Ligand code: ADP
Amino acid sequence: MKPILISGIQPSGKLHIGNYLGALKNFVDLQNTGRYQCYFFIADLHALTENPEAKDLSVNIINLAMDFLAAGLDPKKSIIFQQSKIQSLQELKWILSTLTPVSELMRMTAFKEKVLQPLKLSDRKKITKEKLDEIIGKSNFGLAEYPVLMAADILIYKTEFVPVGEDQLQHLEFARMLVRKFNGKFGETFIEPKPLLTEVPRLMSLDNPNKKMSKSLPAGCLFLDDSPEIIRGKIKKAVTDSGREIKYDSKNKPAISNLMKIYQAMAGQSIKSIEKKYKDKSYGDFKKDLTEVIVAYLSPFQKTKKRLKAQPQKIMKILETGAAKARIVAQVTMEEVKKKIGLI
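May I have the structure of the chain above on its own, in the form predicted on its own?
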């Protein structure tokens, strides 16, 4: 049997090129190696920590499913499903939570970043322990519980590999810790999942190279659904650095360096070759070519997604079929878990 690999994406809004290059493209590449039994899910339960409007969440779930398929995820090769359709997941999450020290949840870097997100960076550095405790006390408990649900997502399918960026390693190590605690107390049951470290390009906002590209800054964000006209407008308005030299220097020329990273990822060319190609050319020349590179790169994805939009029933059928397959595996795991902990 092939080792199981799993990952998911939250349906929290339109995906941008950073999401695609950092996660979705990697999913497709892993699927197409043929080395793994891949499970890719829409993390709708995780998305609830952001308190979305119901109508927005339902739209985002379908939109993300279309993104999965348009990017090249294939239901004949991978199990594609909606997280909330796996009822056994909640049972395992509860069982794992009884093995989880509260202190472990409170020290999670991602949790601290989320609860402090509304504060300015300068204010975060000056925050007192008393103020931090107050903010944590008022925070959404789902943010603290997030790693337990993520661990359940991984363990319920007896996952061996999880593709992650370095920022997710702490959550994966938390899951590995729970495996050791459970197996130590109840006997060998779960596999300690191993990370498949992925190189995630850190793309910055087009209008502020000091901020990460984010849907919360739409003017500086290239979405997968942006039309060629919108892409041209955003690239034309993208900030550049002083001087004229097209050279990669993230410290002294962060704006043009960010645009060069996008060019590199989408044209499949090295930074050195890009520098050589535009040695005697202007920012305007580079931006014009970059626009066409992006438009050409996204064109197949956008054409496929346009066809999928006309087939909503097909999308739902794929999600339902994937969930049915995932449920069978999850239920088998839960029967084993319940017997070992004395619930059956």
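Got the form predicted on its own; could you also share the form predicted together with adenosine-5'-diphosphate (ADP)?
Next comes a single chain, given without company.
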């Protein structure tokens, strides 16, 4: 049997090139090796933690399904589905939550970042324990439970590999901790999932190279759907570092290094050869070429997506078929789990 590989993305807004280079492109490449039984899903339940409007969520779900397919995920090779269609996931999430110390959830970086997001950066650093407790007390419980649901997503299919960006590593470590706990108490059941990262595990924002490019900070994002004109404008405006050399130095020149990473990934050229090519050139020259590289790179994706937009029924059918397959596997795991924990 092939090892199981799974990943999900939240339908919480348009995908950006960080999502693509850090995750989605890797999903497609891994699928196409033929070495894994792949599951890719739309993490719609996780997206609820942001309290979206109903009409936005449903649009985002369909849009993300189109992104999956336009990027090259293939329902003949992978199981593609919506997380919310797998009812038994809730049972596993509950069981895992009874093995989870609350303190583990409270120390998750993503949780703290989400909870503190409304505060200014300078205020976050000097926050008192009392104020932090007050903010946590008001935040929705789903944000705290988020990693338990994610662990259930992974474990319910007996997953071995999880392709994600760097920001998800702590959540994966949490899932590994739950596997050790569960197996230690109830006997060998789950496998400790291993992350698979790309060469671009953490693309930084175009307007601030110290922050991750993130759907929740759209000003610094380059979206997969952006038109050539928008891409041109965004790259032109992207911050650069002092000096004028095109040299990779993520510590001292984080902005240009981030742009060079995009160039490297999309043009398939090494950092060394990019440095050589732009040795006596300006930031402006480099940005002009980078724009062309991005436009050309995204063009096939955008063309396919345009075609898919005309076929919403076909997309729903793919998601339904995928969910039917995933549900069976999830149910088999749950029967085993219930027996092991004494739920007769």
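Rigid core (definition): largest C-alpha set, two forms, superposition within 1.5 Å. Numbering follows the first chain given and starts at 1. Bear in mind the structure is a predicted one, so any value in this text is a computation, not a measurement.
Asker: Compare the position of the CA of Gly72 between the two forms after a rigid core fit and state whether the shift reaches 2 Å.
Answerer: Gly72: C-alpha displaced by less than 2 Å between the two forms.
Asker: If the two forms are fitted on the core, does Lys158 show a Cα displacement reaching 2 angstroms between the two forms?
Answerer: Comparing the forms between the two forms, which are aligned on their rigid core, Lys158 does not shift its C-alpha by 2 Å or more.
Asker: If the two forms are fitted on the core, does Lys236 show a Cα displacement reaching 2 angstroms between the two forms?
Answerer: It does shift by 2 Å or more.
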